[in-house]
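Shown here is one chain on its own, the form predicted on its own, set out as structure tokens.
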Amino acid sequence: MSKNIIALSCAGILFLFSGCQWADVCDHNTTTTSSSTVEEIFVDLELRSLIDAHNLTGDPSTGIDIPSINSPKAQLGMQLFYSKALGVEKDSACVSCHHPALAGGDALSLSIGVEALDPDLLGVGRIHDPSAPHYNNGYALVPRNAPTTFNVALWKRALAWDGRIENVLDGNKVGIRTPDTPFGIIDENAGANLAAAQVRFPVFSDVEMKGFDYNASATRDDVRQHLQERLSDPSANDYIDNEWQKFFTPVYGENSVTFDNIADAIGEYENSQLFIDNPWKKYVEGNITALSASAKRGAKLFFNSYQDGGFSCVTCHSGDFFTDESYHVMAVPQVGLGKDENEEDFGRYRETGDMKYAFRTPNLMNVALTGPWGHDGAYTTLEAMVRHMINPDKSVIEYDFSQLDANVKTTNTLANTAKALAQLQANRAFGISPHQPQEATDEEVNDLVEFLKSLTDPCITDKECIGQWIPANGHGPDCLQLNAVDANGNLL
């Protein structure tokens, strides 16, 4: 390659990235520049063009108020998040399915909430108690994969796979709609934000936190009132100790242990979980050494359209938060008990009555650590999930059932997944879905995986750093703190 070409490429980089570390690529002797270095220069140039074209800054938190984990409200929320007192039968807590050491999830395809053999064992190895009355042959009773609580404050439109907790415009008023109100109608009791609104519902779920023994005719508000009374009454007879008001007073004042405040504090704790300081962010901000060569190639495949030699991933995983916050049919294999008849899960259709099998586009921040993947955790490796997204038609046919734990029911998976795939194919035919099945080499898949790994904030794997969101091993305000352990008995 001639010196003129090298000089031109360096000049282009200096022109585009003046003042950034990108200019450092030209700090070499042009007579000794290797072809691989020149190739990397052109990759960086192309990526900068794609970054600019998609208006990326690397920071999805811009303009969003993120609370500090050290604030009194977030600290109170953390104590509540880890308390089994919010499980009606006192055998589960919010953290049972959303532990920070497990990337804000539980590392299971389908969660095991109530009636676990060891309520404090989280992640791989958590199983149902065979002696429990609702054992159901050991199959997971929770029908969907637990989404990560990490970066929950960055969602603008909705939470949950089907968007049942969502911001809506009701007449001239903007507010939050929840399952307590009809579709499109604001829930006046939802709380200050999406995270706080979501907290109001797992406590009523039989399989997540309520259990099966409490009054079967109880309404959601009945359960919330029951939990409020449990935490607010220092003499409650089902307690060894109860010091909750001492923790609520600095935040909410005297006599302030209400369910609304419980949800508000937990929402504050969840909203404090911001993990976006990843290599990709550093790259977008100017550090060209932040990504490996493989990750850079993967980024090109991610952001380029089908026509330009990519896989058009950015069509749905758009913006700095890597999601359009919309709903798409992607025919992820339908495993588990589902939420509808015949063990199916109709997704967003359950809320809108329109288009079965559509689920919310997940954000991709820290995605390498937030598996299993899919609305039901059908894929247990990131590579398998990537292959499915590239070519669902092929991936469904080749689906490997052996990747699933024995607690995931698959009796109707083939038939139900065929229906979801037929819906995707119909959507393509009618121009509803932009997705087109593609062929990918092993190297391309690997490059995409490497790029997705670059979206990982290193704090998550740093025990001291992530430990800020885990209370010290102890009893908590009520002697019901869940001190999570792994299958080997080690504290998470």
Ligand code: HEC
Contents of the next structure:
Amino acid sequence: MSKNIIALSCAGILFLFSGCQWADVCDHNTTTTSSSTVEEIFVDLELRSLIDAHNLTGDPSTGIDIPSINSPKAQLGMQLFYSKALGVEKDSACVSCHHPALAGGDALSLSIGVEALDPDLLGVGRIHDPSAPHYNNGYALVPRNAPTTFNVALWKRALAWDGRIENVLDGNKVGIRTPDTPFGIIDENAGANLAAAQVRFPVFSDVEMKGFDYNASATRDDVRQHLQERLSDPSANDYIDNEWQKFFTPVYGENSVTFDNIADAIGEYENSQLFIDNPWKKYVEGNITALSASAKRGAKLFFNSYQDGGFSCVTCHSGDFFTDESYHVMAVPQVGLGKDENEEDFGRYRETGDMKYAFRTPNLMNVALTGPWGHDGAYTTLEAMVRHMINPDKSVIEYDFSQLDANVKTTNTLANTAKALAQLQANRAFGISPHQPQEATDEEVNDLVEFLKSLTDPCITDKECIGQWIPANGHGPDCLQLNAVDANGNLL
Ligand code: HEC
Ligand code: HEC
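Compare with the form predicted on its own: the form predicted in complex with ligand HEC:
Shown next: the complete complex, the earlier chain at its head.
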């Protein structure tokens, strides 16, 4: 790996980086003789020029309105997010796969929604009930990894691995397209923002929340109506005793328990989950001691182009949110049941009919905590995921199946992944993919992982801080609050 050290005189440094913390670099330069420190100073300088070149501010939330978790609407949304009343069989809630103590995901490669042996047990140890009708050898029925709900307000273009909930320009109108409308066409019922629009779909997924027993000919709107009546209409046959209206009234007024308002409130709760206050942000803002030497070397590798001796990760993981919000084929091994024939997952192609196996570039905020990684959780260590990003061609051949839980089906993995890799290689040959496979030393991989760890907001692992997004252990407004426990029975 060629070193790309910027040779600048101290006078030049002061000129370029006024502001005391960066000027401190020069003070150190003149007062120290330790060669490692001098090297570190050059790393800081090089990083500063990379930060400037990529127009980074450290803050991906600039210009975006983030609701407070303490607002009545976000509090209402939190109660709903944790209620199993939104699962038709009352055994699955949004939080089943998106728990704040699990960094907004479920810590599983592939999610288990309905028919869990213990619906309230989240994370490792959550299994499909062996006596349930759809047990299917215990294989996770959900075909994709649950992305975190954290920082969902920061996505500007689209939600989901295939971006099927997305902002579109339809004629001269901007709006949200969802699976309820054809590609490119605004869904007038989508609600106020992407997060609210998304809420309309898991409730209809039989494997995520609905279950299999509900009227097979029911439409999405039938299920939404059913859930609305369950919470609001005492004359409905599935009504459950509850006090939801009491919580809705201050936010939406009388008689306001509608599915649209349920979606709106849950969206508000998710949008309040801003976790961006990480060491990297502090570093970009000028605190040069916020990162370890290893993390700094990792950052250089991340931001430098191939020509400059880096791994060019920033080509796709760009901007302060570390994503171009675009779709790329990266040939992450295809495990699980997939969404298409022969357990394949065509990704974005399912929406556009163009280019199989492309998935949305994930953002990398808190990525050290959001594993397993990839669209199907094929990698269960961050190191293995990073090695794949450096050299998918090699990583696919060396893929370690033993990292997966027994509940992840892998029968067609080799054949399906070979197809995705062939697509990646064809994309490179046609100049469509910016990715070029690289060789990396163990130290370089380690440095990249250290850099990624610097994107973790310490609030997430601080019980008191993260506790603001978890309702107090209790019944909730309908006696169906999911009070999550781990495999040892401890409350999350
Ligand atoms: C059984 C697990 C499960 C349940 C229950 C579930 N989700 Fe998800 N969620 C997923 C998976 C898997 C995906 C990825 C779907 C895809 O990309 O095709 C996802 C995607 C999302 C996303 C998009 C995140 C992103 O980065 O684009 C949001 C937001 C979300 N879910 C919120 C919710 C809400 C709100 C509920 C309740 C109404 C819910 N989820 C219920 C598993 C689940
Ligand atoms: C050509 C675009 C591109 C480049 C270059 C790229 N990535 Fe990615 N990255 C993606 C896409 C797309 C995914 C999701 C792939 C999938 O799951 O199928 C991804 C996934 C990831 C994930 C998993 C995130 C999660 O939440 O599951 C990590 C970590 C990651 N990339 C880090 C890196 C690093 C480090 C580099 C540089 C060594 C890099 N990426 C280079 C596009 C890219």
